[in-house]
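Just the one chain here, the form predicted alone, laid out as structure tokens.
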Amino acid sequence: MADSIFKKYLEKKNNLIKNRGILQATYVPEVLLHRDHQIGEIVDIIAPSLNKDKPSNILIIGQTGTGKTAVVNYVGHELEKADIESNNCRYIYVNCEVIDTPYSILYNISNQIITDPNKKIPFTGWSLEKIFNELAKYIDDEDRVFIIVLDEIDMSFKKNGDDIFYYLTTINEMLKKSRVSIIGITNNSTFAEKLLSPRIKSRLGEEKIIFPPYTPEQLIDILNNRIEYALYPDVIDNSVIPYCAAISAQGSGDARKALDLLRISADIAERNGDSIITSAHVDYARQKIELDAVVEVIKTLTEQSKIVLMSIIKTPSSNETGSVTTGDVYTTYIELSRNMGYNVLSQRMVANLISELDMLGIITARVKSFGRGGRTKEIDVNKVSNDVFFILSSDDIFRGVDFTFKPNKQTTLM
């Protein structure tokens, strides 16, 4: 162990964090604070499954970090405990953000049900109809009520449409003994009304349950409950919990964000060898989280969007405000694209990509009118973080690119 690069870590005593797992957003505590009403609603709806009666389908709606997944999994585990003797129902959970194709969803559900390894559904190779028919057969053989949870249900819809929901909401028509109820979970409040077809909407959203954002006071309760078991006594300043709660409540009452802030703050303090977690650690953790979010957004951009963003950064401002116009950026974009060997998009398409970057919050753009002379967008270059450039410049498409070119200035208005 003397030569291990982790020797210092292994020999170091944790003076702040007693149980790091409790500060993870995925941890489900024994008591879920401030969600009694929603727990009660779900229990009332699915309780008939204990007597082998089919419950209504449920659509659960709420913003990120409002406890939807934690509550549903908590209720599911309690259902399994209550049913341990009668064996009348079964709880199945699928995360549609990770398992996002119709085949993989049916495959995952099937192989949670099929226990014989020789009869498992293959990972690929079957038609949807075949795997669906096989799933229906195994479900019916069980002679039980199945509660199937589709978390992040809108993610699958965005990629594949509503075919999977049609399969699962019509499966009961094929069953003689068993029954299936669906619990869909989504962050999108307009998912059912605007995205689902009428044939699916009436089947899937039989009952809706709304999860409101947590208030600052509720977030304080949640964090205090976690630190009781996660941290050693007297290692956190009194200002930290209210500060984490206030930051998270400013956005959408996101308990996940509050927990991430607290966990990363504690990690930073412990790595620094500090004896107390303070609001200064929270500030540093907040910067780190926001930077990580920017990294993830930039990673998902198309190559052309990355080139447009780099063009914005590399366009020199010609005024005191530090802003650049769409026309200025397009001139830089032409030179950069040619320098990199990429096809040049039209000015209108580049303007659309600039609008998308604005919507993502990476840049700040505002429309400026010139009356009859037309209008353009002014982009505040000063508000584009230096971190954005360093993240972007490390991307493979910019490897070896010469940024010393000087764009030929020309007046171009949108």
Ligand SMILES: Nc1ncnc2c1ncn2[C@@H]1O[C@H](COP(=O)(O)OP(=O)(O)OP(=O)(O)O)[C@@H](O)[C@H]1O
Contents of the next structure:
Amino acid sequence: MADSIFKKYLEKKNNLIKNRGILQATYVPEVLLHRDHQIGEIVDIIAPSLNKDKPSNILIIGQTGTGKTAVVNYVGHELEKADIESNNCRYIYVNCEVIDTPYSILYNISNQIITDPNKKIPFTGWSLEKIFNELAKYIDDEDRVFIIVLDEIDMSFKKNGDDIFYYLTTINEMLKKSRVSIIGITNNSTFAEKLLSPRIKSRLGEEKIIFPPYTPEQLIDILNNRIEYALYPDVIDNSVIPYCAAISAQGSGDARKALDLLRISADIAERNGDSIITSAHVDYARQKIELDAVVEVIKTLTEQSKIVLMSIIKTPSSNETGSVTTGDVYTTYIELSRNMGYNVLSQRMVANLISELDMLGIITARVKSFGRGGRTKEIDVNKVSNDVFFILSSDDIFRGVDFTFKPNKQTTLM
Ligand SMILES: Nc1ncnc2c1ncn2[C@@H]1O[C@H](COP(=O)(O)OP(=O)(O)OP(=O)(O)O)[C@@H](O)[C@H]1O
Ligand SMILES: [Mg+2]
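Counterpart to the form predicted alone, namely the form predicted together with the ligand:
Below, the chain from earlier opens the complete complex, with every other chain and molecule after it.
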């Protein structure tokens, strides 16, 4: 009998990854390594809630991927388990990155408390004061201690200021029977130190817990612990875990990044039909992650910024380092935006957009002085410039645009 046309797929087994979900950032591991100290601190602070006493509010600060959300939710679940018989407390979690208006935060909390569908608070329409008073009533009726976690509080703050935290930290003044404690989480230490108003800082930060970045050795332990269940035995080169850990420790000791690197490396190796994951796969994975980040940033750019970025890419370099100057970019920009039928911005405005692209990390611009001639910038599109061009040129606004034009150095603004 002839071979199935699906032969190569039938024969190809998953021979590296046993359980991919375990390497996903959303997976909740059973043990959280190297966080005993922070877990212990939170437990000590919130334990009084088991006896219906109000714990202090807590402010948790630590960079991205340092285990803040994982640890707090772990402690929350353990609290619920310990409280199962006495039923003295409630653990409530709200992610303010997703739920970011004061109304939606209160609405979300109320939804977790009010179970009777006839009494639910409407999704919109009430004043903040009304929803707050109603919520306080329901909380008080429960006659319990509420631990309310507000994760990523800087996100809500950026859009709406800190009134909501003020509301929630003063709610106890309205309560007779129940008590509310707040655990605020942020990965922005400047926010915690400088932006949060003193009245909130002192209320929210009754206790402060810092999550330091993971060291490379700690990241190695975290990854090793995961691969035991996620990968088949002996499918990973010895260098891979230390390499993923070293890369992820460089920036901020980020466990999420380390796990992403490992998962994407494993995916690449498996798709390639390779029998072992090596550090070369990690290099590919790293490029893929960087590129995905660039794609995300490019999506958010305004049309003028996209044209400026394209102008930078399309400006020929006149030196051996491959960089270009603001003036050269502007010449290209004039040509390109005219070709495309767009308004031509002033050189100063284009220079501002270049600075913005620099801050977003898509390009690197260095100020270079030219003596009396004033200042100019030397600009490098980073190492992914070919990819940036590829991503950018598939954008709608560049459809049908001819990129073979030669910027004319003589062009001036009319
Ligand atoms: N100590 C640890 N042991 C095992 N896994 C961990 C540990 N710390 C973090 N992780 C894992 O790393 C990922 C990121 O952790 P988490 O989401 O808790 O970070 P975070 O500090 O809340 O970051 P962000 O500020 O970006 O929200 C998760 O998948 C989590 O399971
Ligand atoms: Mg988090």
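Numbering follows the first chain given and starts at 1. Here the structure is a predicted model, which means the values were calculated and not measured. Between two forms, the rigid core is defined as the largest C-alpha subset superposing within 1.5 Å.
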query: Superposing on the rigid core, is the CA of K314 displaced by 2 Å or more between these two forms?
result: yes
message: Given a superposition on the rigid core, I'd like a yes or no on whether T124 shifts its C-alpha by 2 Å or more between these two forms.
response: no
